[in-house]
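In the block that follows, a single chain appears as structure tokens, in the form predicted alone.
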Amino acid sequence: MTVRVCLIGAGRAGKVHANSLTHHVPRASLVALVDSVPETLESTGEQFGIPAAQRFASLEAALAWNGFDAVVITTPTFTHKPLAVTAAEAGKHVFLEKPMALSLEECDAIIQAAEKAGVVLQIGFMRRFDPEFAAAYERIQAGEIGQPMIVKSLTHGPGLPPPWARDLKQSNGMLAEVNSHDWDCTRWLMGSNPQRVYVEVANFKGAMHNVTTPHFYDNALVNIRFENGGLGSISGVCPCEYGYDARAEIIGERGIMQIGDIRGQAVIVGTDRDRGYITPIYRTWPQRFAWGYIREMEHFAECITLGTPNRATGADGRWAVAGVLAGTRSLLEERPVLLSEILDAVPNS
């Protein structure tokens, strides 16, 4: 069986998944595109060989055609819930980019729709599938460094997020748009749910970029206490200017493990004695996590065709959103916030 995929959102993130589906995932094929911007729809359709008749301005139009088995959703966060629920209710498997949604209620609606329809719901936590992060997780599970005591994760992005991604009402801000992977990784690597968070933020570069969005911040530090007593931290900077940087460190009872490298290549060049040695760094997130994006899409296809257990579930996405919401309350109210304050506010949470 080959999974026929409709990509919803034909922009930058969509193209990353389109490339994986077109060139690297034999169990799946990209058969349709959805995007509300005609120019984007046309250019991406041409780039990946999608016939004009299979390019649509809306999910509803694509569902009327109905020549696909699954959707990959890469649109802005505030559109995730209606798109994912509509697709699931139509019996389509759903791959949903992070952040999962804006609220826990929206997460629950998506999870319930997928469960009721009996379809796969996978969240786009590609770090779980990156060779380095995956190997580290397996070695932690094998007990190589003992019980994790502290997990530190960072994501520093080179460019300013788009206007909607800076708005807490449309995206939950940088803690969600930039650091969702860190919320997931710290929980995943620690093997425990967050219990309490405290966040400090700062705005160093907003004025020079003419950003006037309320509560805008371009630097964030998060402290986390986990239910098992472990500690965690998240560092977020966007824009950082110097490149794309994503690393993690786990300190266990018997050792330490570090994941990732600021260097983009293990190459050092020296041509100028005044400048010294120079080493390339990662410029973009598609470059840093190229194999993670491929392998997460392979996993999505295997979950559908082989029944492989899902390694990035709706519950995982929901926990990341809960962390973001607690972190946002912490920065706005300038105090530590228990996750129970967020979870208990949702009926049947």
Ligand SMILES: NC(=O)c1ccc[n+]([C@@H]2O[C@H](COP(=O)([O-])OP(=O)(O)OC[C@H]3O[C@@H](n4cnc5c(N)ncnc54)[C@H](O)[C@@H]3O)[C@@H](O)[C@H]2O)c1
Second form
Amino acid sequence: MTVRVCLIGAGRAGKVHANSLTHHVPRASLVALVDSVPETLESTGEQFGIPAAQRFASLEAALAWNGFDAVVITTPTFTHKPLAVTAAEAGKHVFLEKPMALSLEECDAIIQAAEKAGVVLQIGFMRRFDPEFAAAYERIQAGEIGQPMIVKSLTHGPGLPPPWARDLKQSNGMLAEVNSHDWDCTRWLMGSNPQRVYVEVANFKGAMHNVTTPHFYDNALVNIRFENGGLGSISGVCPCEYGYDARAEIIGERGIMQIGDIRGQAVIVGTDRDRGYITPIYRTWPQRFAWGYIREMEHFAECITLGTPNRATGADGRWAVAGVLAGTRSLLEERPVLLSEILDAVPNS
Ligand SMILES: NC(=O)c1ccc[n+]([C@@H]2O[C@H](COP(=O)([O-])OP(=O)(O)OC[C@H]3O[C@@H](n4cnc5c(N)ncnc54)[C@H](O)[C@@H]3O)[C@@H](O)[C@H]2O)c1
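Having seen the form predicted alone, the form predicted together with the named molecule:
To see the whole picture, the full complex is given below, headed by that same chain.
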């Protein structure tokens, strides 16, 4: 069986997944596109060879056609819940980009809709499928460095995020849009849920970029205590002038493990004795996680066709959102915040 996919949101992340589905994932094929902006719909449709009759202005219009089995949702965060719930209720498998949603209530609605319909719900945590992160995870599980005591994770990204992604009301800000992966990775690599967080933020470049959004920050440091007693930290910088940087370090009872490299290639070139070594660094997230994006889409197709156990579930997405909400409360109220303050406020949580 080939999984027929409808991509919703033909922007930056959408094009990365469209490329994987078109060129790298034999079990799936991109058959339809949805985007609310006609120019984006047309240009992305042309780029990936989607017939004009299979390009739609809304999910509802695509569902009326109904020639697909699954959706890949790559729209802004504030649209995730209605789109994911509508798709699941129509019996479509759902791949949903991070951050899963804006609130835990929205996460619960998505999880319940997917469970009720019996469809796969996978969250876009591609680091879990990156060869380096995945190998490190397996080696930690095998006990190579003993019990993790500290997990540090960083994401520093180039480019000022779009206005909606800077606004705490529309997106939960940088902790969500840039650091969702770190919230997920620290929990995944530690093997324990966060219990308490404390966040400090700073705004160095907002004025330079004419950003007047309330509570805007472009630097964040998060301290985490996990339920198992382990510690964690997250570093976020965006915009970051030097490139795209995503790394992690795990200190275990018997050793240390470092994941990732700031260098985009292992080739180091020296030609000029005054300038020393020159080596390229990663410039963008599609470049750094090229394999992670392909492998997470392969996994989605395998979950649907082979029943492979899901490695990036709605529950994982919900925990990352819980971390973001606790972190945002911490930075606004300038105090450590227990996850229970966030989790206990949700009915039937
Ligand atoms: N996993 C990753 O590494 C990664 C990287 C970048 C973005 N993302 C996530 O992907 C999502 C999209 O981010 P982006 O940077 O691609 O944004 P983008 O603005 O480049 O693209 C979003 C697209 O969605 C369309 N759109 C908006 N509302 C819509 C709706 N209701 N129905 C149909 N189309 C709609 C827009 O017209 C636009 O083309 C966000 O959740 C973001 O956090 C994930």
